[in-house]
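A lone chain, given as structure tokens: the form predicted alone.
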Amino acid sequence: MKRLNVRLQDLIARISVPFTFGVSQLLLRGFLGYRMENLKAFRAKIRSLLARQEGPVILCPNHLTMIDSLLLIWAMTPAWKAISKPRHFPWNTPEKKNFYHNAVLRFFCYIGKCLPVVRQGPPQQTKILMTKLKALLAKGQSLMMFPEGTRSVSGRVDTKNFAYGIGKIIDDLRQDGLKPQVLCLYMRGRKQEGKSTVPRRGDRFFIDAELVDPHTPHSGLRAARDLATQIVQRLAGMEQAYFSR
């Protein structure tokens, strides 16, 4: 039944793409005045990287604002491709307390392919979420998950304090015989200094992507920690390259 519910949500989300993307463009471009630098080239790069992968793809961005996933989805793909190629429109796992406290936000999260997560919630609840995510990835869809687990307090990728959830998902998928690839995404508004609720009005965003294939000889918690560390370190390397430009 739970898998059926996710398939129904996926169908409704795909049907709703023209509305969802239209509203997000009105908000991001029209009202807030945001612009993406080199958008056409970035989308071409995303198409090229995803075309090489047949298995599950997990997108791992840095995290600075509450609307990072919305900005990244806009940057990745136009609406028509989100309908025809579902993996270009990734699932997200926002924290429930941040986005599910009123009916309007719950509605947009539902049609925006979100599955809420309760941080440090009951083990059974976490198990149900993991089952849903693995089922979606096994069907060739994509997942966007912030490996740091929360917005960076310092405004830089935190390589010391981060969650291991992304590592556990990758390890579990490999235990099930799947070979997930990780697409690291680094995005930063030119006016962004530290974490914020939203970027400054009229900001322009740098964005880049790198495909990585983390490996580990370990199992269990050590594997999850090792895989998550590799991803966070890659994001930190992309950040260093950004500030070196």
Second form
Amino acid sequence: MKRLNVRLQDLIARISVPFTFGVSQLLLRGFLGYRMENLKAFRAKIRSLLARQEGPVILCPNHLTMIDSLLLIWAMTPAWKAISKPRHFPWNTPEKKNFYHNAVLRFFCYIGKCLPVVRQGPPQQTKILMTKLKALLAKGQSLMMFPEGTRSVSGRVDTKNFAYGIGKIIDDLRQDGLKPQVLCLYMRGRKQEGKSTVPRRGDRFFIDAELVDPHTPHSGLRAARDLATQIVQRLAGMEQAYFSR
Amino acid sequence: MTQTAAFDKVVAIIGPFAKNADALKAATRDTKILADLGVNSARLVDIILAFEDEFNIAIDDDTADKIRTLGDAVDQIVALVKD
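Next block, the form predicted in complex with its partner chain, ref. the form predicted alone:
Below is the whole assembly, all chains and molecules, this chain first.
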């Protein structure tokens, strides 16, 4: 029943893409005046990276604002591709407390392929969510998950206090015989200093992507930690490259 | 291993991760690791792995999920050390 609910949500989300992407563009480009640098080149890079092999794709961005997912989906894919290629329109796991407190947000989260996560929630609830996510990934869909677990307090990728959930998903998928691809995404508004609710109006965004293939000799929780660490360290490396340009 | 010895070691391991120092000083078996000690949930994995290293045991995911209080941790550790 739960899987059927997710499939129904996927279908409704795909049908709603023209509306969702239209509203998103109106808000991001029209009202807030955001611009992506090298949008065409970035989309071509994403197409090329995602075309390299089939299988689950996990997108792992850095996290500075509450609308990072929205910005990243805009940057990654045009609306027509989001309808025809579900891998280009990833599922998201926003914090329930932040995004599900009013009906409008709940509606947009639903048609935006979001599955809410409850931070420090009951383990059983987390397990159900993980099962749903793994089932979606196993069907070749993509998932966007911020490996830091929360917006970076310092404004830089936090290589010390981050969550290991992403590592657990990768390890579990591999245990099931799948080969997940991990796409690290580094995005930053040129005016962005630390974390914020939304980027400054009129900001221009730098964005880059790298495929990573984290591996570990460990299993269980140790594997989850090891894999998550490699992803966060890669993001930190991408950030270092950004600031040294 | 006695419950008391395990409890002392558990508190020492959790210490660096606890944001609430007062609660740590007054810790009992019923003290909740996340809610009372202010440990970040993501750090719970580090704590579990530190238990494994310190007591030379393996804690599986299901057992880890059952650990909510210091008493839960002590009970699981003592049981695993006996095995």
